[in-house]
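As structure tokens, one chain now follows by itself in the form predicted on its own.
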Amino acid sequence: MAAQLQLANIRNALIRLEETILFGMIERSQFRRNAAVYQPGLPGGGDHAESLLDYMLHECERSHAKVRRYTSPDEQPFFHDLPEPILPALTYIDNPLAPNTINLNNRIREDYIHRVIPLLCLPGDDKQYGSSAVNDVNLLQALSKRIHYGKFVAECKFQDTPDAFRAAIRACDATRIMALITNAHVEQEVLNRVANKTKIYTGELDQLPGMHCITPETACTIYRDWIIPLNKQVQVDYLLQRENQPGAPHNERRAP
């Protein structure tokens, strides 16, 4: 089995993730919602196309695709319309998974202003767009990277388990797939883990006055009702993909 197969290789890189994505949201979370920065033109006039957040996450991603980020098999781009890399090409020869478009950061992007931004920041506007808008681009990019590594647990167990998922593939029985994949304690074991962290790395910012941090029920809240369910939702897309079955999931990705 590949080495980014392997169980304790996949935990890690998931551990990882969610330093950065706890850190993300505790920063987002210092600024009010500021709804302007998810509007469409620049905040304070200007005729332009796009909102703050996406101009910002745009001009992010077409830098970064310069240095082949999105040549990697773990990441997934927001936009489609990235200029080539300037460095030479790699080739991922140990790259373990089968061909796919699985990208779902479209609903990712949707969900994250409408859904957690609610959860994370006090209502209200404090005009810090620029600073908002930064950490939303961050905190995005590692929600995507951490939600799209579903891919890597779906190939995991389908080798665990080749049989078994081949008979749901064909079947193109999503329920069924979705039954396979699910482990009730690991997804318990992350809640406790995430809850565990946000209470220490919080516990200093509470006692400031006038500092509005995420509780470890909002950060569980997220995992568990968001973060979790996409993350096996690209499992299922990827494994029903993976076989090239009629019907399979096509790409979701976001136009620029």
Given for the second form:
2 protein chains.
Amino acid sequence: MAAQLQLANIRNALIRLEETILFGMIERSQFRRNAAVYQPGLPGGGDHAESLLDYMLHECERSHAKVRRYTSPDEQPFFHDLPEPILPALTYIDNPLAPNTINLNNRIREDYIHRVIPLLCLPGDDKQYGSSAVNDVNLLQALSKRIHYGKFVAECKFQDTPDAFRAAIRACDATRIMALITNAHVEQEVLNRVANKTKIYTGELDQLPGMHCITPETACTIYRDWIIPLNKQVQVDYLLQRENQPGAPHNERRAP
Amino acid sequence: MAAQLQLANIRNALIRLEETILFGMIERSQFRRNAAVYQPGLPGGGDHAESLLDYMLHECERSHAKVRRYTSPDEQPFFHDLPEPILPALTYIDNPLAPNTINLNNRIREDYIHRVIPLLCLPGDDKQYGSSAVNDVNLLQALSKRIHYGKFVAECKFQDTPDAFRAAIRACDATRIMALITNAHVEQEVLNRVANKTKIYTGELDQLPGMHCITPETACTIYRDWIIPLNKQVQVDYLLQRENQPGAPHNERRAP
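Can you return the structure of this protein in the form predicted together with a further copy of the same chain rather than the form predicted on its own?
Zooming out: every chain and molecule, the one shown earlier first.
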């Protein structure tokens, strides 16, 4: 089995991403919600079509596309008009994924603005628009990667018990697929770890006067009600595409 | 006294930056040294004048300049051909600093490549050039901010005992100024906190198989031998400019 499909390796990648996500949440929560960052037109800057967040995210993706970030199977861009890489292509010989078009980034960005930011940040406007948007970009990219990692998880689960999945996939039975991929025990382990890490990572900062820190409960809420469900949605979408995409049949890999 | 000059506020800003720097070190240390990132010409990409790091840093600074990052008194750019802001200017009414031209970023970048990277990363090349450079940019920007915060520290110390400083400054006695700004007890407190935080922040990750993590000793070495001395250099340079710059006399502020 390709190294990317060993469940232990996937699990380690997801655990590593928890640090990036929690560090990102802690950084963003230092600033107010700053709604002006998310409204079309730059704050005070006249008739610019994009919001400040979109402007910064777009600029960032343009430069990262040039160094081939979005050729990696574990990266999905938010924008689709990006320049070609200026670095020579890497060959991802171990890419275990079936060809797929799953990209939930529009949904992720909308939810982030309307559901996550109100949980992370105190209400109000502190004029720190640039800092807020820079932190948003970093955090959104980490969240997108974490959520889309569901593709690797799903492929791993499929190869573990292909017959059970194949029946549900061919019937397009999303409910059954969702049941097959769900492991309540593992989800609870993630939440316990996130709560514990948040407590550890904010413990020093919490003692600073005037410091707004996320709580373990907030981090768990975001994971339980948003990151985990979207990750599972990616898994279901991926599996439905995996067997039902006539134009791109997947050359099935099995465990050796 | 302006809020920015209360020693407690400066101290809190520096403590907050420790998280950003330590998180950044942890992220970068996941990848190999990847010397190709720092050599002129993009890796495998032909005759590009800039290294990949410089290319990414330059692109990042261009987009951040547009959202007025470098109009803030606590930010210094690495490049000097940046575009004008597209956001309306903020007025930093509380800026307590004397006009100054202190910018150690060229030195910071050179030392980062040749002294810090070998401490953070395992030797070798894992081809993760884009990820390495993205993490370098974030970490370099945090390090630059931390080091240049010496300007605020120096102004604060000056206003505390202006007569002692003024004599040393007018004599251009850098050694005497260095002695006046040095507080070995505070430096040891910083090192103790950095060691403790690194232990906390890497404790979870350290248990993952195959994971390379920085040690508390490494983080302390970088702070003790590099960040703190450069921060003190900024303080001395700032104080020398403060009183000796005929073109830009500083309208001295005293504590009320």
